[in-house]
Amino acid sequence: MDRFDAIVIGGGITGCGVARDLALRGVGVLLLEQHDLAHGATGRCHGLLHSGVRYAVKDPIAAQECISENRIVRRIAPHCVELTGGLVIELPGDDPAYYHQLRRGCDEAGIEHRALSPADALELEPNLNPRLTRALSVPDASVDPFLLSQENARAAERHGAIIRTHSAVIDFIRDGAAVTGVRFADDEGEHEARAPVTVLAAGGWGMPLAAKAGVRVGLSLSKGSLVIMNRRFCDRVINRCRLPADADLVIPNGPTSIIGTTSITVASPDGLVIEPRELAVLLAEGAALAPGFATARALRSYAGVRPLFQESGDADGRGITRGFFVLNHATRDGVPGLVSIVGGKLTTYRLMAEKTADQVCELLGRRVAGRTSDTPLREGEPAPFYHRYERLARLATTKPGEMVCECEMVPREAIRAILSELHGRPDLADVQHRTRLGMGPCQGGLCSYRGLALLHDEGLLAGGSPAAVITRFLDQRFGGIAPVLWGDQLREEALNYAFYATLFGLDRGGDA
């Protein structure tokens, strides 16, 4: 049995920066995740770092923390962060009252902004519909929120921490009314650890797991959708001016473009189906965006759930706020040695994991401040943000055979720098969340029986069935494809089919 001074449960990017606060201030944690960093609402997004502009109207302090935050982590995570800048636009049907209301809201939260000629705005970005009336400039950014999530956890790691993924809590160990550890299960068997303080930061999966404690977090789940496309239809992110709604925004993410979001309450974050309906959705608004849009390839699909505090009422997904929260189950339920973090969006999470830090350091009787707001998280001179395509001059000195995937330019340097990450797991998919093997256009067809290769080379599929390990790939990897099976996509996802099929005998049940 372990002890600790704090377990984070939860690997996403909300529980990754509550632990790396911790250990900065020499808390000593425990992190423990059910699946890999980043599986559940951190992966599943849309890669935007909020410039505040889509909440200046409806909800002004998210719209001031995001503003505020989006700096931070620009300064402290500059590899992750690729600074597109944004733009607002103005289509003829929008209300031409939002677009002032917008600038107000703006103005009170310190949001940069500046207004643009629907000429100037063209001339950035030449893919947009012609139609636009108006055009704001505003500074949102893409970001990488698998990097993100992992740099988070190394810098924890660094600082003492302990970082255990595909490790699934079972229950909590109580002492009385109190909370004194939880129980968790891996592939070794089940562990106990304790701590006089058990942090709650697993969003979606935040509900059930307070139920085991006897505390109820009220939490509304909100399905959104996206669509990944074969292009890079515009260089900034593309927001749509009018009031939060389905599919009003583009983001630029490496060679490709994301369009999302839809709105939809469910009842669990598991077993997530993409609708029809919301494709149709999603197609036709990225198409009044930006007419190519109609005639692109779309490559897959995803959804992911927003956790949204929401204590009671039956408002909209749209409606509830995106602010966060920080609930001491001590004060708010009895319950001591328990708090949860709910709420928020991947732009806030540093602060989010500060406050949440706070807390449980007042809950310690420590009084150490926190550090994360000026402390980048690689060591020494933070690295700049460098798209993946810039490497291609590369490639006539690269050996052949060393690109394991041509389609995000992934060496075996790369893979094998992570391999002591996997925790012995021969697992493609915590290659892929690592390095980005299988995110491209082929969607791993053409790379996960070279990445499966590597893992043999390691020897860390000793005792494995390769067959097993490739074949749970290709179905996660299906998962997002299936939605969009049309076109050239159905065509190429024939042919993947037919090489693991004939060529591995993966239908047959034969081992690659």
Contents of the next structure:
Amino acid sequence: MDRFDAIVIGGGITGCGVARDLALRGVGVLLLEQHDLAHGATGRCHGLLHSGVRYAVKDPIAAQECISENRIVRRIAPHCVELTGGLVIELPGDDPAYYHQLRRGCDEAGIEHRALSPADALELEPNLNPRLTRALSVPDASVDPFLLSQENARAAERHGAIIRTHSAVIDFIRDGAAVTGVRFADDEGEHEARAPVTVLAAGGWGMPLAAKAGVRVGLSLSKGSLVIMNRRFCDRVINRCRLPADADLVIPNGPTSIIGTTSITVASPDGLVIEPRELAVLLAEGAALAPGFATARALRSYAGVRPLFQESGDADGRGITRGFFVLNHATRDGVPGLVSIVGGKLTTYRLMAEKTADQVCELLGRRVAGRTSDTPLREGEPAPFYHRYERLARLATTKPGEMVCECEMVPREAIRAILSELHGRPDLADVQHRTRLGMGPCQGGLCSYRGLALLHDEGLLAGGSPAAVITRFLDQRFGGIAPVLWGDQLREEALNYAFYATLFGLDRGGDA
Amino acid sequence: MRRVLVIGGGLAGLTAAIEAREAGAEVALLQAGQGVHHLFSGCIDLLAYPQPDGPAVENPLEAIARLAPEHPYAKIGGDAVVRAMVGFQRRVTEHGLTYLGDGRHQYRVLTAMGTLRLTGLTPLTMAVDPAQIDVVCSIGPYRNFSAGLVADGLSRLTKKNVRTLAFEVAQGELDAMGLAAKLAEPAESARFGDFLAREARGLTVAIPALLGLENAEEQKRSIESRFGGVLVEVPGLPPSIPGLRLMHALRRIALDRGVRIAQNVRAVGALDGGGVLRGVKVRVADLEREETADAVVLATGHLVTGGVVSTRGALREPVFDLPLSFPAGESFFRSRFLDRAGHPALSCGVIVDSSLRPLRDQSPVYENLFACGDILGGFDPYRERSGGGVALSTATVAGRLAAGVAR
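Right, the form predicted on its own is done; let's see the coordinates for the form predicted together with its partner chain.
Entire complex below, previous chain first.
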């Protein structure tokens, strides 16, 4: 299994999309992801399926790509998208000229928009700032980035692709200047895989990897921080009517709301820290959009990096295009066998994947057209979006002993269904990404024990230490929780500490 | 008669109330809610890890004698700890609960994680050397206990092959409280004993801590007589039946002694008599009224129970706005959740003098206000495993001082 037609490095939405596109064209693909699928920018974004309105004034090409892909993603992945719709609201003090520019931009990009009176907007969304002066309705939506990535990977697997998570690329295998494969490492050791074409879809991790092939890819890493509140403040995506700035988007996400983002240039995609001043801005601006926002219970914060392509120049994060670029390093740098996909957005992932796959097929000498724009991600009956109400309905038929996570209503059966995707590696974070286990208000307090017990009962802990598995999970999730710990969430977390440290002794390894 | 008001109905509050009452005071205990006893494991930890980076101590009393002066144990002295322990053991025994331990050695208690924990005083139902355990038996459909996980952990620790069993209660869909009640029914208890007689005759069997709320020890003996072995309770995630069992007993003791207990009464502020408390302002639903007292004991616990409250970037004692010890410049949390050094936000507390009176600028805030239990500063109950012992012993001292007994 060490020879493929193409190797894709990176299991974010871009890499998963490229793997699926290539697999659908009959290309034999290996995808390598250093952590879990959607570990990077994909799993740390808003989960906004852009209508394009956000870029309608400043980045018209990105706006057009967004609206066209928005329509396609709704069609091919209805179960990953909640059709919330969006509102753009103008508040006192916002530049009134921007509203008119925005409507013109929407007309030019082909984004449907409808003016609403403040009263109509407030009737739709009663929690909004009652002082809003104007509102536009646009076709934004909320998308589950984890599910979308997983579903692309699953579709790729059904068409013969091999997806390997927790497999980090260490170096390229070279034949003269050409890249002919990669060396990668997983829990078991180092391995080699070879292919005539390797695709670098590693987002913020792409620069150092490209450098290993002797190629310079100019990326500007722009950190964006977000906060998840434990209430759904609005049923629609709320955009502030102004040029994109900090904390001007609120997105409903299941039972929660997400506010984002900030934009700070950073040197590395690892070890991101959410600064207190970022939190202050997010909560204050959230309260400007929806009063009461700042006093609600914050569940978690997180930060990702936008890997923005910047060949030269010194524009900051907001000034760089959200467009994407496929780089053929044979013609660009004299390194055959290597292609990079850089820039872009979650919303346009499919188009990015298609253009990348076109380039790969050209290099492989295959004349097969892409068909992802009209092939549903799931075969058979189109699945509906996974509403909380459906989970609620399922409660009626789930025995209490079967429910592992009450907050998110995850039964044992839902976890069993994804166990094969762990490839024998007991990782509760991987379970969380696939089932929402531990994403609710208790942040894993009760369900991480039950999840661990299930992994044990299914034989995944044989040879490993249960204490080490649960400790790793609890420590990992704390990075996002600690910055927003106050009030009730701090009480909850103090209780979690009392159980896992004081009672179970995991701070001391549990072997008193 | 001297009137004492105790704020808080946990281990510390109930103990202080009983002590003050036994010392001759008229005592009222106010509870903001209905208690969080279901969160308490039932073990009374004395002290296991005095230093974040140091080893476990095997003799808690010896280690208590060596603590830094700001530690609550150091403020009241080792003899007070021994007196409090003995008094506690005597009282709960009257109500059918046996707590074993003399403070000079640790018990090792198996947990639902399959790990071992150290504790100073242990309920009889948990007091078995884990190395003796042969079998771990689940009680279905209880979710917060995995026999496999426990047996696996125990096998690693004792290098012994520990078997698992699964017993299902007759009526399938119950929570911990319901399961414990069901298992306490004589017929179900007998069925369980007969099950063990078939599957584990003469062996030592660990089960989730689901013996009854009342008469757990009697139930244990009756099941044991049926299978000729030993039953061990294993503490785990809430709701904790052993915690409820202990608190019910203490509550009954308090009521028997004539303590007045009022639930859903929240203390919200001081009745300031100029350096002396005349009593406290309390809120019941939306009504505010006054409770007068000659002395007040603050036993409101910490973050979990609302004894300390937080807003973004700030921690506060909400009843009297007492100063909290918090090392300057420290952040609230360390970056690792399960850091063995604990978290500063969880260990801050009220600074007191040797009479447990909260201080502001080195002087008592009120000469008749005493604090005890988790709300005290100078120690970390979570990290040290000292919360139970500090609660018992400081409450014993605070209760007596509030009742006017000289130290």
